[in-house]
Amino acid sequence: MIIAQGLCKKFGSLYALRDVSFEIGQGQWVALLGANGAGKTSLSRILAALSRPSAGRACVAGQWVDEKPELVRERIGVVSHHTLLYEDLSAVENLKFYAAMYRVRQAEERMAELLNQVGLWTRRRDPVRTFSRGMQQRLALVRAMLHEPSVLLLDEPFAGLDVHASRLLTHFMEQALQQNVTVFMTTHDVEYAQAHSQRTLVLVQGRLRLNEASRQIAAGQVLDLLRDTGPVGTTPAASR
């Protein structure tokens, strides 16, 4: 469901990503780890058709991103640590707006089903500005799943959440996996990633340094890689 082929991303002379390649199958939960500045967000934005790579290609949900980015956006759901919700609208009003954009069939039933799953049905008519951080993040996840995407892209979805909210989000994602949705999640939480994901990727200074089944990764291996931090690399002298 996700193919990355030699992805590079440059900002001036600085590389955010260098020759990143991997493949992810349908219904897999994959965790992407890396220190600040490792390139996680740059990679997520490319996969979400929000940014163009400087080199290389990506295919998401059966569509090459550079050919039909609008089709990629129709087939994915995106959640980041910024919820991008309309705070003066209610939960239902936010979802109705999104459902209309994506032409969701039987939208009322779909909204009720998902709001019940994340424990927000009784607050559905309340303004989003009255919601806690965890409640807003749960609503953002509902919005991302409303149009039944094939791929769910999550950029640090647990940032600032308490244990209860994190458990609810985890349960929701597990239910998505049962429907064969592919989950691609960036996180700083090594322990969580190895406990829940099926595959772990690690970026170090824009390079993919690990791509293994989570259960096969030795304790401490990821932490050792993450200690190898530093500034994103400049353009190699040989290629200038």
Contents of the next structure:
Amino acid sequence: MIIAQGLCKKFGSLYALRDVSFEIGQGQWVALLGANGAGKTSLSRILAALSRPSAGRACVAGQWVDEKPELVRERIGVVSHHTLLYEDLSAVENLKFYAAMYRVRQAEERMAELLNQVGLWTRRRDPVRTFSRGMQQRLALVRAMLHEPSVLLLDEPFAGLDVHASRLLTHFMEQALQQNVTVFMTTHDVEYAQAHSQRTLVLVQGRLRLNEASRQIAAGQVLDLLRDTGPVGTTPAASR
Amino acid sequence: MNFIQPIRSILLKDLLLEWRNKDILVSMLVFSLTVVVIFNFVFEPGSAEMQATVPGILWVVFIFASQLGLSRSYAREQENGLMHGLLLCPVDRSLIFTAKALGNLLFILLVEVVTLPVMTVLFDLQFHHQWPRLLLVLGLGAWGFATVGTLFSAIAANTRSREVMLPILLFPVSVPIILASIKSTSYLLSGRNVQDIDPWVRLLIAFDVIYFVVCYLLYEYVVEE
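Provide the structure of the form predicted in complex with the partner chain, given the form predicted on its own shown above.
Complete assembly follows, chain above in first position.
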């Protein structure tokens, strides 16, 4: 599960996030929408224990991020538009490295199982640089799932993927949900988010403007909110 | 055991990447050997002038070659968001620092191992049976530079002009290590007795320890936003 309590993130005088609070239960698929610069990546980075909030706190996978960031990192899997893979290493060498870093037990079996699931078993010894963008992203998903995380943080995972690769990624996430994994995904694709996620969050200029079950959101409501994409104010008071 | 495993994994990964690419070592070695050959044409072999300048040349070669390697080694982790991949791993960031510093140390030592015999032959260097002490000085100098360099390459990587920032940040802070290394090497080459050399070696050890502890503690804050 994920809890955000009054999260603020400030870069100089600029607020990327302002008083963001929400709660997500275990095993839910949540989509976070927002225009460019709305604060999606800042929020993802705080939840992934990569960045400290300027105010507020977050709890991810049952652990407060400011108290035990290492434990949080142990329980989350992160997929972003960057693959976080070494292109000069083979698929297996990349996975072995991350398996060692995450102290994955029976790593060989786990790697074989996941590589088969995403259809990369036959290419396991090839350098990642010879993979297509879709194949690299599938491997990135395997890397993120290797240590059986209870929360999957996805930051625009469909960027640059073709239809086939996107379907495979969706299928993989649905399988993760069946194993009670919480999926927290940032995206620009409103239709996809509403069709697949159980809950939709919308950030506008760093503020959480919508937090509702995806089914209950009226058509056009999210798009109306996303149209409000003016520049982020310099102080919280400026936007009030 | 908990701290050895991540250090070992990162170190082996860096060595494997270098084995595949060879871009760090090749650039360091080409630079250092070119400088040595150029200086060989400047001085008369065996002259007093050369003997007085050689320790400086030796460390200038090592330091600038190291800076090339440090710059490239961190730039590699910036590609594809790889640094984030490392920072997302559930290990203490100080262990990531230690592994990266050890990797950089190995590259610097390798350059020293290749360059020193070439210099010994070209410049007709005499070490007056002080080889073990010379190796100690080279190792301590390399470790100090690798430690500070690893921290500052992480800082420089987050700036717009990282290639320019690294030497600007690194060289002033490394002055005590550079001075102690040059002085020790100079005394070793001129055949001075141990009592003259050891204070500089002790200074080198002291700065190595201080810099390692400070960099080890600061790294976590440097790699965080």
